[in-house]
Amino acid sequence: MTAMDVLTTTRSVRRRLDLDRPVALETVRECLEIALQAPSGSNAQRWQFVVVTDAERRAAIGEIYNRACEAYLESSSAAGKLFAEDPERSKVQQRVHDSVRHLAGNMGRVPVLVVPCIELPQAELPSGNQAGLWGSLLPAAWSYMLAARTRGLGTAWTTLHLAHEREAAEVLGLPDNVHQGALIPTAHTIGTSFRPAKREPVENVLHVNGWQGGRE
């Protein structure tokens, strides 16, 4: 694959991560000695990787995330409730609310769990701006799934089970300094076409040299 191909075809895979099929904990391994090569501040490197293969913490970690997202899925912020006035986006937003719903009723069966977190000198987060804290961690998640996807697995990026992190942290046995920044299922996937998403165009997202400096 190309980095482009990579790059573009990376996507939240849900309804088809295969969850009979085994994952290799080495082919694991490879991808986050991949993402241990991500950018971090100062370059502290102070990320840690927790993957669950256990079949109970994975059970555990699932009914966590499921009711998370069933709190979300009611919620105005629910993907299926966005762009609502666009009748064909909201075609696109409703598949993406159902196959939500689908990884979360099938978290805790999907092979391998991958926590990306945060250790910290102390076990309070910082106050203020916190961009730089989690810009040193989520590149290199974001770095695992590129690599997961070169070696045909899937992956989806989600957060959702944070609403009860403190919860999360018990299953998982983390120390108070130790903050989750997302949950990363991973496994084989049923096919292997996939393609770019539709986005919108550059040209509404792009500002040179200020804010009124594009969407003319």
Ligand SMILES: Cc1cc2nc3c(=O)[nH]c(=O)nc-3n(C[C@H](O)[C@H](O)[C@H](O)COP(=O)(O)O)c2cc1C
Contents of the next structure:
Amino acid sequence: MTAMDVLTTTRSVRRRLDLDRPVALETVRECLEIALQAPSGSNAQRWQFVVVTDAERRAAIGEIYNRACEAYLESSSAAGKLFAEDPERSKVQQRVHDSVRHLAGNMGRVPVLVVPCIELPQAELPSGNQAGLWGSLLPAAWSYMLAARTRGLGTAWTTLHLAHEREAAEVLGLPDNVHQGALIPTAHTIGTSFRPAKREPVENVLHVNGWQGGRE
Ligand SMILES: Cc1cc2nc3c(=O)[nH]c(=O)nc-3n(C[C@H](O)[C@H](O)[C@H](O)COP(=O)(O)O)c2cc1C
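With the form predicted on its own in hand, show me what the form predicted in complex with the ligand looks like.
First the chain shown before, then all remaining chains and molecules of the complex.
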């Protein structure tokens, strides 16, 4: 795979996660080793990755996730309720909505769940500059997902369980100063072909030398 292939075809895989095929822990370890090449503020590398393979713990995390997802799917920010005025985009959103629901029902059965965390000196999250804090974790998490893609593994960036972060922390035995950034289900994919997604044209988001226009 070229870098271009990896960067344009690493999709959120939900329906095509193979729930029955085990994932070698060594492969996950390799992907994390690559992830550790990501940048972090002051080169502090405060990231930690909790890899969950134990069936009971996966089921417990899956239950928390599913509960949070049910509330989300009922809410006005649910994927399927966005862009209702644009028939083409609304169709895509509906597909995402259904796929989110599908993953929620199966999260606890995905062979590996990866929880990227950031370890701080204190329990409280600092106020101000959130970009500096989370920007020191999330690039590494995305690198993990890209590396997984090159090894035939599918992943999806998920965050819904964070509505019940402390409950998940108890399942995983996380201390108070370890904050979760995402929950990344990881499994072999069913089939290997994934396509670039349709996105807004770059003109809608590109501003040269300062802010111009914005969304109509
Ligand atoms: C910050 C963030 C939070 C997300 N949370 C969830 C989630 O909790 N559950 C889920 O199924 N997908 C989640 N997604 C995945 C998005 O739905 C997905 O990226 C989007 O629909 C585009 O699809 P693609 O990743 O296949 O291109 C999240 C993505 C991001 C960046």
